[in-house]
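Presented as structure tokens, the chain that follows is alone, the form predicted alone.
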Amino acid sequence: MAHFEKASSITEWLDQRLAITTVKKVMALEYWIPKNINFLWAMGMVLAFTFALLTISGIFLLMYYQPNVDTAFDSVNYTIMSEVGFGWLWRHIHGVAASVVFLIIYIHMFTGIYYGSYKKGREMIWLSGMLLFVVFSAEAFSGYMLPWGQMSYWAGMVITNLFEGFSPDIAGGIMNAPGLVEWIRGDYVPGQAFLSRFFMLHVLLLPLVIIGLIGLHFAALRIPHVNNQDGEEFDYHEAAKLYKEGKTKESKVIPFQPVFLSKDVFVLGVYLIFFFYLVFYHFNFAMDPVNFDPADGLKTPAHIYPEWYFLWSYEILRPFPKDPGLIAFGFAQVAFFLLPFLDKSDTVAPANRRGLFKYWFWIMIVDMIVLTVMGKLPPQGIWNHIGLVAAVVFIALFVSLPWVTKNENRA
């Protein structure tokens, strides 16, 4: 049996049983961060805080939302927006956060690519982060269904139809492709079963998965440590020893708490000014006008498109015929997962010091912006041709990456 001494305070009593001091050291006081970083390294904290905002605002909305095809639309657009005190505020916070969180995710993701933070033992950091991106995408899509507006209904129809192309007959025809689509919807078309399932996913299952993956992502950071602006590898143990000896200028690291955390909080404060400016003055960007019409399965919108953060992926699907489009779309979903294995260079450095890779990186950024813009425009005329070229370029970029990085040398 473990030996316990008489505690002189409640804190000491809890420490003996929960190892609070040890946890603080491991997670904060002696969790060492390189000095050579910039404000982009605070995006993880910003993401965590935005997820907290989504959770809190979602709980308040959940108190009044009714997951029924006959009442869902009114519960969102009339009850919450007009009859509940500050209901409009919680909806604006939730809607803006659901959109802005993807802007921060993309900044965080592209920062990792630019500085090579997915390489040399940091593969699990990258893979866990990409899993978070996928689950956040599923969470956003399931939430988009809940207002049961016109675009909610038809976006659900289009996205679930994709499974018809991705799924061959299963177990000798027990569940064929159309059967899988019907199984996901719970009916031939989106209806009450569809709404109930996506409601459960949005408010329970997917948030639990996100919380678990956030834990995995932070745990993956502990062993290889956070990367830095120069990709410099140094002995964290020796650097931490210097810091604890009071030689803070000579040390290359700082503790997570309170030094790095204070910098994070400053960046978070600037972000919140931007965030609440959008909440109060420009919330409409996060709410599609078409979705303010009740769902109508007999009236197809003139142009169906997803939210802006899915447009690049959607545009890779759209310009091709059905089967090649599904293959291209599937490739786009796994391309970023494969990045640590497609990049054949051992060099860990910013993209501007990596030869051909710096051109690859910026072409990829521009191409994804073009795909995003084209995805919002009608698929006709010149827009369709530009979208096709951009989709081909995206695929070519990842196919060519092993060759681009194979003979790379540090500049």
Contents of the next structure:
Amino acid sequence: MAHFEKASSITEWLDQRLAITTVKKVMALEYWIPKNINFLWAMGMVLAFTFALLTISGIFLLMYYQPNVDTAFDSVNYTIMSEVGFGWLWRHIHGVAASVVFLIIYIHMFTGIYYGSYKKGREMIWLSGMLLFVVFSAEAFSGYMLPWGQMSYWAGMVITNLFEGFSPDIAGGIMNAPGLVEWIRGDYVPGQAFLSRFFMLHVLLLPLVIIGLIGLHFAALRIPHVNNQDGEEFDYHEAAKLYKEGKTKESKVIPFQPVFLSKDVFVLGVYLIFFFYLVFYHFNFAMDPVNFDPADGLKTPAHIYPEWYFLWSYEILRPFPKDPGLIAFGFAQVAFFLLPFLDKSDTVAPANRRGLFKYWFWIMIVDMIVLTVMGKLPPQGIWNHIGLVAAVVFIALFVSLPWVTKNENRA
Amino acid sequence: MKNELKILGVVVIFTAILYWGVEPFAHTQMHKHVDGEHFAYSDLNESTKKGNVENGKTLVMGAGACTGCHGIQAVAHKAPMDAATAVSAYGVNPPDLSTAGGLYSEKFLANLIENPAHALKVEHKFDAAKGKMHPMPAFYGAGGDKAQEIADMVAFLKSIAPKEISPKNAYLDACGRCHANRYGKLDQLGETPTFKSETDTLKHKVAVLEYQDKLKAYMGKLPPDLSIIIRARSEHFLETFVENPQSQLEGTSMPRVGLSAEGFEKVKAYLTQTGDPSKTAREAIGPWVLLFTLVFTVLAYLWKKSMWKDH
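Now that you have shown the form predicted alone, what about the form predicted together with the partner chain?
First the chain shown before, then all remaining chains and molecules of the complex.
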């Protein structure tokens, strides 16, 4: 057993047992962040904070929510909204945060793509981030089931139907999965078993996975370090030495705490103004009116659409016939994972300094927005054609990426 | 700093385009556009007659007139049948007329007395030529000038209507006989009472269910509970739908309600009370929270400035 001296202060006592001074140094005071960054580098903190808001508001909602098909709707819309003190506030925070978190995720993701922060040693950051995106999507979807309104029910029906697989006449039915949809639902249609299991996923299993993945995502940053605005590679030891010698102006790094954090907190403040404006004055975009009609299996809503953050991938499914649609949809789900491997360039730099990739990036952004808007519009007339073209462009962009980026190495 | 603002500009512009596309623009494409007329009922006949309250009273209260089916509590006239019997007899429970003059448009009331199926816009359901009569018979005149008599009846109804009608009563009289509102603790028979014994609770429930069955037979389906309709439909939809249900939902068996603009505001106020009860608290707390975040941001900015001074 280690030898312990009598401690003269609480800090010392804790330090002897937990090495808190070292932990603080490693995690904060001497965790070096490049200085050459802009506010987009604060999106990680904004996301972590939004996730905390979701967790805390979720805990309060969990105390009154009833996962029962007969009482779920009223427990949300009556009990929480009018009987529980500030229940409405927690619900609005939860609903708005669930939508806004995806806006920030997309900004965070496209920041990574723009600055090339997914390659040359940073692959694990990118992959763990993409895993987080997938699990966040599952978390959002399962949460959307819980109020048991019309959109919960019908979106649940439509999305679980995707697991039917391909038509039975494709490849001798090998890709058709009879009974899988029913196994997922626990019933022939969404019902009590369906609601109970999505409740479990939403409040237990998926949050656990998310917390684990956030740990992995942070850990993945440690060795390759955070990228900077110019994709510049420099010696962190050298830079850190300069900083510690007091040459803070010459050094290329800043410590996480308090210098980087001070900027993070400022950006967080600006974000919170926007966020709480939405919570109090502009929340309908996140709380669809259709979901304020109780679930009714006999009454299909005129328009069934997913929440806005799923629309682009929904639109890659929709304009095609069933089987090719499923393939395209599957491709859309994995495409972003493949990014570090499809990008054949060694250059880490902002997209605007990267030859053809510059066009690739902006076309991708515009295409994603077009897909998202078309995914919401009724699939009629011109919208269908635009949607189809945008879906084909999306696939073509990923397929062509190796050739788009290959020539950069020569320059 | 300039660079950061430029980047922020790019993020904001793309976000705004995205928002515009999936919200305002998508909604114009998904929903039928209906122009309201602010409860003017321009399809109905205008009357220039000035009504005589005394004569109106005789006509309304006379033998075989309105009070044969309708109660008028304001003048201590009880409805001839209770709700359950009335719904069996007519398919729908005839309303008490006490507040009619205060809630409904004068023009609508006059046209309703003259030709109910037409004023209510349910001629697709009740076509006299095919022998399908509306349960409320048209007024064929009491021997004098029919238009004058109708004006008199409307004048009488207006004279007895209370000066102030509460949002809840407006809702009960205009919507409550067909639509329940469980968050407001209302069923089609009125306020849902609380009983000490379970037997009585169940008896009441059975009475409501029986009433609802009759209503289903009359309307084709049970009219939806309106507890939270204020959040399930846009304000514009509710206004144009109440003004003319056929404009939004062709063929619906819901009759035109005939509310005046003020009457609709009262009903809307009640629907907001039950469907969006946090509105007042939200609007009261909102500015303070925003002020807090603003102060927080200013302080954070000062902190950031001092931290980055030597970097």
